[in-house]
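In the form predicted alone, a lone chain appears below as structure tokens.
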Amino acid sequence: MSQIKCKNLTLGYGSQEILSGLSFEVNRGDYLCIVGSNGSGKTTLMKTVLGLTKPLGGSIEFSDGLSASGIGYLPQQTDVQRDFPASVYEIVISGCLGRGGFHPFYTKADKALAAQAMERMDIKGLKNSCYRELSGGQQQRVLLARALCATRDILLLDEPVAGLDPKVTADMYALIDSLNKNDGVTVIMISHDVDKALRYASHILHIGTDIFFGTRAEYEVFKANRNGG
């Protein structure tokens, strides 16, 4: 079942255009890499997904009761953001913000789901530790765990295991596809490590001078004529 439907976008800011002609469809399920050069539009893409940037033509289809607003988030961190001075338990809870509406204050249903979504993190034993003070590993468990709590459907991460030493990203990389096969989640990644999509995505989305939408295999394909393979 298709979630998301993208129909010839065309990404950009104000009357700059970055990339046009692009559709693609994410279906429940899908582990969706995007991969591309450097500047090619793939948090531009990311962003018009989330509604945060308007796309400068095409479409963005969600399916019944799927909105922007109920798909968890994982942005590139700024150092600003690694510095914040709140605890592991107020940023995880955060994500519930977004869910049913505007409420002042933490619902029962809440605290018991950033109580679960720490546990599935593995980060429970961190909960009144302070964010800045944890490595950038526990960090990105925390997000993640903040951005499970804004939804169960979808994630989008963006090049989620940026700056991190192999044996994290390792582990990362596990995490997000067990959440992917084990629990059901669909992930849409940012990822500038092709061997890894490769081995981990069910579809690549390949942008740039060249554009490709397909399966891991198709992919594999694509990329050995691209290099004249």
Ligand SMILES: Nc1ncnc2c1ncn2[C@@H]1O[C@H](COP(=O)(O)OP(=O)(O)O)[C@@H](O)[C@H]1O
Second form
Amino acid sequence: MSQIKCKNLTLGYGSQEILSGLSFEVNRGDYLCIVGSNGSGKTTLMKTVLGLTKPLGGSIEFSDGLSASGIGYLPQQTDVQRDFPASVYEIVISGCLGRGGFHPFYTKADKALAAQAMERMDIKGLKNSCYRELSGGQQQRVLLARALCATRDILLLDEPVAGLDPKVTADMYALIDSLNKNDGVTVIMISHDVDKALRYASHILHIGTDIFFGTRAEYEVFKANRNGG
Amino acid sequence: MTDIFTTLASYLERSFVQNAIIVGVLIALCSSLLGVTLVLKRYSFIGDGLSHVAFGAMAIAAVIGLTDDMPLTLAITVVCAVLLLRMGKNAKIKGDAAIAVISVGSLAIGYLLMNLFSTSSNISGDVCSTLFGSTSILTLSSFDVWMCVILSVIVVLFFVLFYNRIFSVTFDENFAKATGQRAGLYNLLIAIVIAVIIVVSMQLVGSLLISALVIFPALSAMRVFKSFKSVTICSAIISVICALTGLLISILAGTPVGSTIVGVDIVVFIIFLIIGKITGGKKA
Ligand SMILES: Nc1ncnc2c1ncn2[C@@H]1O[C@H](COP(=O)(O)OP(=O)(O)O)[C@@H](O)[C@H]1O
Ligand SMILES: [Mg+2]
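Output block for the form predicted together with the ligand, input the form predicted alone:
Shown next: the complete complex, the earlier chain at its head.
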């Protein structure tokens, strides 16, 4: 059964269309990689799925117990965050706020969840560290832990390894892969590193002038044909 | 030296000075709470725009002849805060341009109204005190004091109850929205509370200097402290101490209240800047 089903989506802002005729679906446990050149609309697609941007056409359905609010998200970093004074713990536990019900303060369950997420991401020792003083890889782990506080169902990751050095990049990919394989988290990841995407992903969505959606094996064929013709 | 203290002691016995100190401390506390959010969300320009709106609204209240201008000023400023927030979201009207139009417009109209209709013989004095606060803090009516106490309690209560949410939408609004937090609602509440803070603070420092009161303590605290909680607590303490110091200096030296407080804020900012450089340098 599919968790997210997008039918004939048209993406864009206002009257400006970026992409149209986009259809794909994501099932529980899938690892979908979204690839495409810079500016092709990958981030826009992710934001549309998250409900941050309205689609210009088409539909997005959530099912299998998933709702738009049951999604964990790792955004591309913004400038605001680069000089934001916040401790690792403050950021991680803020992922619990979307869990419904208005509690002005964090509950015991929230705190347990945050501790567990930090443990899983191997950042327990950084609990009281200042976020803006961490390395890029550590920052991404913090944001991943926050996303895990929001949900254990599905993670949407927007270029999680951008700006990381090769060693840290490999660690990050391994971590995401283990979340997918061992914890059963559905992963949708934007990446412009197609080779790495092909190594881990179960499905590929290629956007740009020609749109492709299918399994990894099908994508290899698609790529070979495209390069050949 | 003892001379200064006896003068100070004799001032502190007077009820208008006591009122000024109560109001000053409350305003300083409130204005510092949302400082970090304002600085980091690039909302500072909204704060600036709103303070001009509040000036225009006060002029209208004066022209109509209201004895207590605060309720009307408050209503108009809150409405404008909501409008500005809406416009900022609307991609078609540039948020910055909208703010410029509203804020400069209110300044001009406010001054015009005061000139045309004011019955006072000292218009430029009136205008100056609305803009820079001058001595109005020492002539508070008991209505002003109560109004300020009630609004401060509301602001502090809001801040405590929504503290975690304010952190979340300030740090990462997109994540908050994506995970089902009601970021739109919190933004709206923040905008309204900013409007309230501005109207209350106008009495202390006048409309032109409010931004300084809101932003300097947060900037100072951010130089040295590293978590949101410690920055918030520190900026509240800085703000209150600066306001008290500024008030006492201005009472003793007869300097304008608003500019004296902001002056103290600036000195503290420079001190924290240096501390931040030193401690930050050690870590690197
Ligand atoms: N908020 C926005 N308003 C209007 N256009 C935008 C906005 N964000 C991105 N775009 C445009 O949409 C296109 C796709 O951007 P994006 O989705 O960020 O691409 P990618 O993530 O694939 O690099 C770009 O041409 C960009 O200029
Ligand atoms: Mg992108």
